[in-house]
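Coming up is one lone chain in C-alpha cells, specifically the form predicted alone.
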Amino acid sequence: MHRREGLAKLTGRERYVDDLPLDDFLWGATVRSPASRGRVTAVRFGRGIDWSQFVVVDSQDLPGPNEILLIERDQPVLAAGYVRHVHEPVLLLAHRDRVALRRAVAAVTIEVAPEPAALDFRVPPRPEQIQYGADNVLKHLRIEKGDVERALATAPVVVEGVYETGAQEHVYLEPQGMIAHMDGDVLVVRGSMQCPYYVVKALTHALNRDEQHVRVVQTPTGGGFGGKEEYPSTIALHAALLALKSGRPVKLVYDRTEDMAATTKRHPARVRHRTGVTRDGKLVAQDIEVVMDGGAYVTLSPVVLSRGIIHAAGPYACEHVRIDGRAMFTNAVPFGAFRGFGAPQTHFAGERHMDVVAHRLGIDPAELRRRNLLRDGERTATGQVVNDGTDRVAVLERALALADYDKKRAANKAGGTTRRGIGIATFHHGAGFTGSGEVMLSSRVDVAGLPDGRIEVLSANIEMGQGTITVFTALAAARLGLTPDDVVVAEADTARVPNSGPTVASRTSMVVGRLVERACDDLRRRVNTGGRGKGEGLKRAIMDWHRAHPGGRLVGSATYERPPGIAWDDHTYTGDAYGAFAWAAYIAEVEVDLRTYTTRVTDFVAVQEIGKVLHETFARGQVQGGVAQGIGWALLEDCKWQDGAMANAQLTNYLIPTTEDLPPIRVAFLENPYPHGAQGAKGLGELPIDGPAPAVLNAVADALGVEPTTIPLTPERLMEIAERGARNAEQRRQ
C-alpha cells in the first residue's frame, strides 16, 4: 500500500501549523531568561516601541496554577519571580507584525540576580547549588537480582569501565508551532504534536477549565522523535494565554534557532559498568551504576530513567545483577524524550563495555555475545522470564553472514593513512509502556461504520511521518476484507477521537493496532451482519443499519487488555517490565583517516526481530532513519554548553548526517509473530537508535586498538584518545 497522506506531501498540498490560514491573528513570541538561575529584579521595556500595541502576558495572567501537568508539577508556565535556566520563559508577546513582535523580544530586558548554578550532573554539588531535596536527586531507582558483591569477589576477572553519552539534538524537519483560538466557548488549540490528551490534560489544568471547553487537535507534523511528546504542552499553553487575553486567533511557531536552544533534548548520561566474568567468558555478575543530566525541571526524567536501567543490563544472561540509577537535577535547559528513551544511553555503555571485556579475555567479540545471548527460558535483570521462542543467536548469525564478519575482522586493518575496523552491537527494546504504564493508561480505540458503507479509525494516535495512518488503514482494511479506500483514519481531534494513549514507546502497531483489530471485531459484532461478516456484505449491512437507524451512531470499541501472565512490582523494579521485547544485531564498518582523525562508516548490517513485518518499505525506513540518527549521535552531533544552555543552537555548527556521511544500510527481518499485538508485530520504531553507537565505536576500537568510551567521538577527541594510547604504549615499551 502506499502512503496515503504521501501525495500530499510530495506536493506540497499537506498544511503544516505555519501554513494554516488565519483571519485577523496575532503572532506570539517569548521572552527567555538570560540566566542558568537567580532571582528576576525587573523587567525593563525598552523605549522606542509603542507598548500600547502588544499583548503582554506574565505568570499574573494565568487563570490556574502557576505548573505544567507533567510526572511532577515542579515546571512553572511562566516564571514568576525565580528562574532555573537560561531561556527559561518569562514573559509572553503578541502583536499582528511578526517583524515589530521580533524587535519588541529583543527590546524586553529580564534582569537576573544570579544564584550558585549547578551544570555539571556528574559532579556532587555544593551546599549551595543543591534545589532539589537533599542532594538534587530527581529521581533514584535500583533493580537488584541475586548476590552481587558476593559473586564479585569470587569472580575470576572483573572488568571495569566508565561510558559517556553526550546530549542530542531532534531536528526534526518541522519546528516546534501552535495556534490557539476561542469557538464559542471553547479553547481550541491545533499545532505538531505526538500526545494530543497530554495537551489537554496540560491546558485544563493550568487554565482551569473543564475537558469538554478546550479541544486539541494535531496538525499535520513534521517530525517528532519525542521532541513533541511533552514540550508541546509549554506552547500551547503560551499561545493559549496569549489567546484568551488578547481576545483573538495566535500563531507561536518557533524558529529554528530558538526550537534547538529553548526545547528538550537527549539526557546526558554516566554509565558506570562493574562485570565479572568467567576466563571462558560467561557473565557472572553485572554491577551498573546510571546517572543521568535531568535538567532544571522533572519532565519525563523519571520514565526516561526507568527504561535506561531495564535495559542496561542488555540482551545476556546473568545470574547476579545491580542497577542503580539517579536523575540528576542541574541547572541546564530541562532534557526530555527522545527516541530510545534512555536505552541508547545504557546500551551504549552495555556494548562497548563487553567489547573491552572481550579484549581483556582474548576472546573475539561475536563469540562473546554468542555465549551470553539470552535464550528461552532465562530472565532478564526484572526476572522477567523470556520465552517468546526467538533465537537470538540466530538474529546474531544473520548479521555475521550478511557482513561476512570473519573474513573482515581477520583482514589488515593497514592502509596507508587510513585503518579499518568492525564492529558489533546485540541490544534489544521493550515495545509499549513500562510494566504497569499500559493498563493505567487503559487506552481506547473506536471504528465507526459510515452511512456510505466505510468505515472510520478514531484513535489519538497520530501521523508524524512513521506511517500510522496507511498501517491502521491497512489492519482495519485486512480485517475487515475492505479495500483501503473504504477505510478512513480521522484527524487526532480530542473533541472526536478515545484517548488510545500517547504515540510514543514503540506502542503504536503493537499496542494500539491490535485495539484497532479489536474494534473491527466489536463492530462487525454490532451491525448484526447476518452472515454478510466482510467485504462488500458488511459495507451492504453498515448501510442496511443507517437505514434502520436515521442519525444513529455504528460504533465497535476496544480497550487496552493486559496480556496473560504479565505481572510487575513498581515497588520493587521486579517481573515482566515488557509484553515483549523486539532484538536486533548491528554491524558496522569503519575507516578513520590518521591524518585528520576522521571517522567514515563504510558499511551497516541491521538485522532486527521484531514479530511480524507490517509494512515492509515503512519497516526498513524505520531502521534506515535510526541509523542515520545513531550515527550521527555516535561521531558528530556535539552539543557545546554555556551556562546550562545549548551554544551551538544552529544547522551550520551543530552537524546531523548528510548522505554523503552515510553508508549503505542493509536491513533483514527475522519474524517472530506476537500473538498479543497487530498481526503478530512488536514496536518497532525507538530499536534502531540503540545499537548504531556502538557498534561504530566498536569498530573505530577495532580499527585502532584503543577504547573509545565517550559519544560523540569527534576527530578532537578520537585524536587525543589515539595519542595517548601512542604514549601509553610507548611507555611500556620503556
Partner chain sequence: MTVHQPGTLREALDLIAGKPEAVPVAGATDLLVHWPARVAEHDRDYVDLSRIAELKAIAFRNGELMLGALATYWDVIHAGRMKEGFPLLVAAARQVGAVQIQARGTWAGNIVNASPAADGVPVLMAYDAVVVLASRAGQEEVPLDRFYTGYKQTRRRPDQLVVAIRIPWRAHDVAVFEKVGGRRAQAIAKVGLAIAHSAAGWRVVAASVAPTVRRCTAIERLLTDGTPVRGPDDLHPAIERDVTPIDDLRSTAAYRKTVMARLLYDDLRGVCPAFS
Second form
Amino acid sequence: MHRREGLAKLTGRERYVDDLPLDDFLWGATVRSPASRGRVTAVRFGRGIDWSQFVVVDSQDLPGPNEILLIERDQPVLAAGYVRHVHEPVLLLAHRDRVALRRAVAAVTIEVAPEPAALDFRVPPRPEQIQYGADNVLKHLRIEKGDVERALATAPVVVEGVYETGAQEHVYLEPQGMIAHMDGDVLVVRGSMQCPYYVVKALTHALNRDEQHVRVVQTPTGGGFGGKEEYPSTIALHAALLALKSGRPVKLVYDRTEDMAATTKRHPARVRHRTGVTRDGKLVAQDIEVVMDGGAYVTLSPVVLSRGIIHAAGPYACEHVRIDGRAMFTNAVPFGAFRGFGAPQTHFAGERHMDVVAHRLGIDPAELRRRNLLRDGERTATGQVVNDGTDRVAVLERALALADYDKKRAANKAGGTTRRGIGIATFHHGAGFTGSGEVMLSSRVDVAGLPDGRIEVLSANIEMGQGTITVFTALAAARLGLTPDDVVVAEADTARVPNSGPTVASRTSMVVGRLVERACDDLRRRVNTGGRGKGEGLKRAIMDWHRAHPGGRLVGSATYERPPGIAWDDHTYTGDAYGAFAWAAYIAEVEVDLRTYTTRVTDFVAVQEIGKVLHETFARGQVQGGVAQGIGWALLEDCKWQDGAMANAQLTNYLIPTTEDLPPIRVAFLENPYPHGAQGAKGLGELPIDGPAPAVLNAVADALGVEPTTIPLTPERLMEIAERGARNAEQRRQ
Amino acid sequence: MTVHQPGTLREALDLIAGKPEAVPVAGATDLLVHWPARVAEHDRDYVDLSRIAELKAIAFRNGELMLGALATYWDVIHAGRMKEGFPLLVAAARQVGAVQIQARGTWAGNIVNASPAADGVPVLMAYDAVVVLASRAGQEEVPLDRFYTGYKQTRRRPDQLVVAIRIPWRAHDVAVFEKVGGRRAQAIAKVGLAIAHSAAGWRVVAASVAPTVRRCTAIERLLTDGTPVRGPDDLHPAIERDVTPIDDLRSTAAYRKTVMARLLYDDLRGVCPAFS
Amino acid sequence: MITLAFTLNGAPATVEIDPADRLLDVLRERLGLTGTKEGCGEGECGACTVWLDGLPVNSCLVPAYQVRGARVHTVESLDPAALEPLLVHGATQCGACTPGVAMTACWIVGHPEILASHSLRELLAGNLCRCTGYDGIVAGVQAALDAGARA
Ligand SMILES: Cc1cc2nc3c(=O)[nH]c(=O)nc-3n(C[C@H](O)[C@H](O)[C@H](O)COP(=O)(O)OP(=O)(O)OC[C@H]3O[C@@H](n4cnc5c(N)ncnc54)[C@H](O)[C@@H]3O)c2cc1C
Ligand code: FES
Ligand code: FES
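Having looked at the form predicted alone, could you now put up the form predicted in complex with the partner chain?
Let us now look at the entire complex, which starts with that chain.
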C-alpha cells in the first residue's frame, strides 16, 4: 500500500497550517527578550506607529497561572518582568496586516537590567549564576550495578575519554505555527504538532478552561523530529491569548529564522567514560558521567537525561556499571525533545569510546564488539534481562558483510591527498516510554464502525511523515479483513479522538498500533459476529448494527496494558526500562581530503532488527532520513552561540545535508517479532539517529589515526586535531 | 516601495540619474533573501532591470566574450563554446547555489553585491574581466581587479549601472577553480581560488580570505619568478602579504590560510616546474 | 498596488499586487495556490520551487513584478500520474519539501538531456529534505526517467 496521503502531498493539495483558508483574521507575532538574564525594566513602544490598532498581550492577560504545564511549571507563558534566556517571549502583538505587524515588532524595545548568566553547562556555576536549586542541577539521575570502583581498581586496563556533542536544530521543513479562534465558547487551536493532548493540557491550565471548552486539531505536520513535541504548547497559548483578547481568529506562524532562534534543539552533552577491560577486550567496568545542557527551563530535560543514561552503557554485557547523569540549568534557550531523546548523545560517546578502547588494546573494533554484545540472558545496566531471542552478533555480522568490512579495513587509507577509513557503531534503542511511562499514559484508541460499513480509527497519534495514517490503515484492514478503502483514519481532533498519548518515543506503530489492533478486536466483539466475522461479513454486520441502532455510535476501544513480566523501579532506576529494544549495527565509510579536512561519507550500511517491518518503503525511509540527520549532526550541523543566542539561525549558515552530501544509504532489516507490538513491530523512528555520528567519527579515526571526540567534526576542528596529533608525534620522535 | 520597470537602457539610465538612491534589481537572489523581515528596505525605490533586452546578450566577438548584465549562471553553463573557451566560468557557475539560484543569479549582480565570498567574481577576475559601467554621462570601463575599494565598496557610482562584462579570449594552459564550502553543494565559500595562466601571465585570485575578492599579487610574482616552492609552507609568506582572513561564522582565519596554501600548492605542483 | 498579468499554469492570470510582494506571496496569499511552500524565505530549501519561463526557481526570491508577461508553473499544474513513481519510491514523507521536490523532479524528467552534463544529485541539491535522506527522491526521479525513456 502506498502512502495514503502521498499524492495529496506530491500535488500540493495537502493543507498545512499556513495553507488553511481563514477569513477576517489577525496575524500574531512574538516580541522576545534581547538578553540572557535580568529584570525587564521597561517595554517601550516606538513612535510613528498607531498602537491602538494592535492587539497587545502581556503576562497580565493570562486568565490562569502563567505556567506552561509540562513536567514542572517553571516556564512562564510570557515573561513576567524577568527573563532567563535570549528570545524568551515577553509580549504578543496582533494585526490584520502582516507587514505592519513586522514593523511594530521591530519598534518595541524591551529593556533588561542584565544579571550574570550561566552559559556553559560544563563548568560549575559561580554563586551569582545560580538560579535553580542550590547548584543549577535540573535533574540528577544515577544507575548503579555491581561495584564499579572495585572493578576499575583491579581491571587490567582502564581507558578514559571525554566526548562532546553539540546542539542540533531539527529543521523540520515546515516551520511551527498555530491558528486559534473561538467557536461559540470553545477555544479551537489548530496547528503543526506531535502531541494534541499536551497542547490541551497546557491550554486548560494556563487559560483556566476545562477540557470541554478547549479543542485542539492537528494539521498535517511537515516534520517534527521531537521539535513539535513540547514547543507547540507555547505557540498555541500565544495564539489563543491573542484570539481571546481580540475576539478574532489569530494566525501565528514562525518564519525560519524565528523558528531556529527561539524553539528547542537537541541537548548539548558531555560524556566521560572510564572503562575497565581485560587484555582480550572483555568489559569489566563502565563508569560513565553524563552532563547535559538543559537551558533556562526544565521542559523535558529530566526524561531526555533519563533515556540518555539508560542507553549510555551501550548494548554490551558488563557486570559493573555506574552511570551518573545531570541536566544543568543554563541561560540558554531551553533544549528539548529531538529524535533519539538523549540516546544519540550517549551512544555517540559510548561507541566512539569503544573504538578508543579497541585501538588501545590492539583489537579490531568489530571484534571488540563481538566479544561484548549482549547475549540472551544477560543484563543491561539497569538490570533488565535481555531475552528476546535476537542474535545481536548476527546483526553486526550482516552489516560487516554488506559493507565488505574486512577488505575495506585492510585496504583503506592510501592515496594522494585523500585517506579512506571505515567505522562501526553497534547500538540499541528502547521503544515506547521509559519505565512506567506507558502505564501512566494509559493510552486509548477507538475504532468506530460507520453506518456505511467502513471503519474509522480514532487516535491522537499524528502523521508527520513517518506513515501513521498508512500504517494504522493497514493494521486495521489486516485485522478486520477489510480493504484499505474501508478504513478511515480520523483527523487528530481532541473533540473526537481519545488520548492515545503523544507521537513520540518510537511508540506509534509498536504501542499505539497494537491498541489499534485490539480496538479492532473489540469492535468485532461489539457487533457480535461471534468472533468470526471479518471482511464483507463484518461490514454487513456493522451496517446491520446501525440499522438496528439509528443514530448510535458503534465503537470498539482498547487501553494500554503493561505486557506481563515487566517491572521498573523509578527510585533505584533498576528493572525493565523498555518493553523492547531495537538493535542495530551501522557502518560508515569516509574519505577525508587532507588539503581541506573535509570528510565525505562514501558508503553507509544500516542493519537493524526491529521486530517486524510493517511497511518496507516507510521503514527504509525512516532509516535513511535518520541516517542523513545523523550524518549532518556528525559533520555539518554547528549551532554557533553568541551570548546565549544562536548566531547562525538561517539555513544559509546552519547547514544540513543536501543530496550531494550523502551517499546512497544501504538499509537491511532483520526480523524477530515482538509479541506485544503491532504485528510484532518494535519502534523504529528514533533508532537510526543513534548510530551515524559514532560510525562516521570512527571511520575518520580509522582514516587518519586520530581520536576525534567532539561533534560536529567540522573541517576546522579535524584539521586542528589531525595536525596537533602530527605535531605531537613529531615532538616525540625528536 | 516604488518599482520602476524601464524597457530600455536609456530609460534606466535616465531614471537612476534622477534617483541615484534607487536600487537596481537583476535576479534578486541577493536582494530578496529574508525579504519579509527586511521591512526597512521595503521603503526604497527599485529599478528593475529585467525588462531591458539589451542587457541579456552573451556574445563572442572581436576576441572577447561579452556577458550582458542580465546573463545568468545557467545561461553561461549552457552557452555554446563556453566550456572550451572559458571553463572556469562554467566550473564556478555550477558551484553557485543550486539550479534554482543558477537560473536567476546574474554575474553582474555577483560583482555589484561585492561579497568577499563570491564565486563568480574570482573566475572573472582571473580572466582579466572588465566591468562596463554606464550612466547618462557615458560609459566607463573598470578592470574587475580594480573594481573593489573595500568591504562591500566598489567604484560604481550610484548613477551607474553595470551593463556588461568583457572578458578577453585567451588560450590558457592552466585554469583551476577551487571552492571549499561548508558542504558539497549550495554553500558559501570558506575559501575560493581561481588560478589561470596564459600569455598574459599568472592570475591567482582568492575569495573569502580578505574584505574583497582579490588578486594575490605576491603569489603571482612568486610564480612568474619561478621561485622554488617545496611545500605549502613555502607559500605562507606570500599569502600573508596577499590576504587577511578572519574568524567568522563560517570558518577560522587559521583554517583559511592553511587551506589556501595547500590548495595552491597541490594545484600548481603538476603544472609549475618550480613547485616540487 | 499594481496590476500583474502573466501566464499561470498555462492560463492567463491577472492579479493586483503590492510592489513588495514576492512571487511566493502572490501565489499563496493572493491566488490561494498554497501548494507552493515557504520553508525558509532565503533561497536555501527549494520548497517554494516553481518554473519561471521553464526553469526551476525559488519563488521566495522572485519579485512578483518581474513575472509580468512570463510563464509560471506551480505544483498545481503537475499531472498526478507523472508523480506516481515518486509516491511509489517513498519520495515524500512529511510532504513539506515535496511540492518543491516534485517541481524539480518533473523539470528533470521533462529535460532528460540535462543528465548528459549533470547528475541527478547535482540537479536536486537545491531541494532540502529532512525526512527521506534523499534516496527515495533520487529513486523516484530515476524511475520516472526510466518510465519516460520507455514511453
Ligand atoms: C541560496 C543562495 C545561494 C547562493 N549561493 C551562492 C554561491 O554559491 N556563490 C555566490 O557567489 N553567490 C551565491 N549566492 C548569491 C547570489 O546568488 C549571487 O551573488 C548572484 O550572482 C546575485 O545576482 P542577482 O542577479 O540575483 O543579484 P541581485 O540580487 O538582483 O542584485 C545584487 C546586487 O547587485 C546590484 N545589481 C545587480 N545588477 C546590477 C547592475 N546591472 N548594475 C548595478 N547594480 C546591479 C543590486 O542592486 C544588488 O545590490 C547565493 C544566494 C542564495 C540566495
Ligand atoms: S522558501 Fe524559498 S527556498 Fe526556501
Ligand atoms: S518529506 Fe519531509 S522534508 Fe522532505
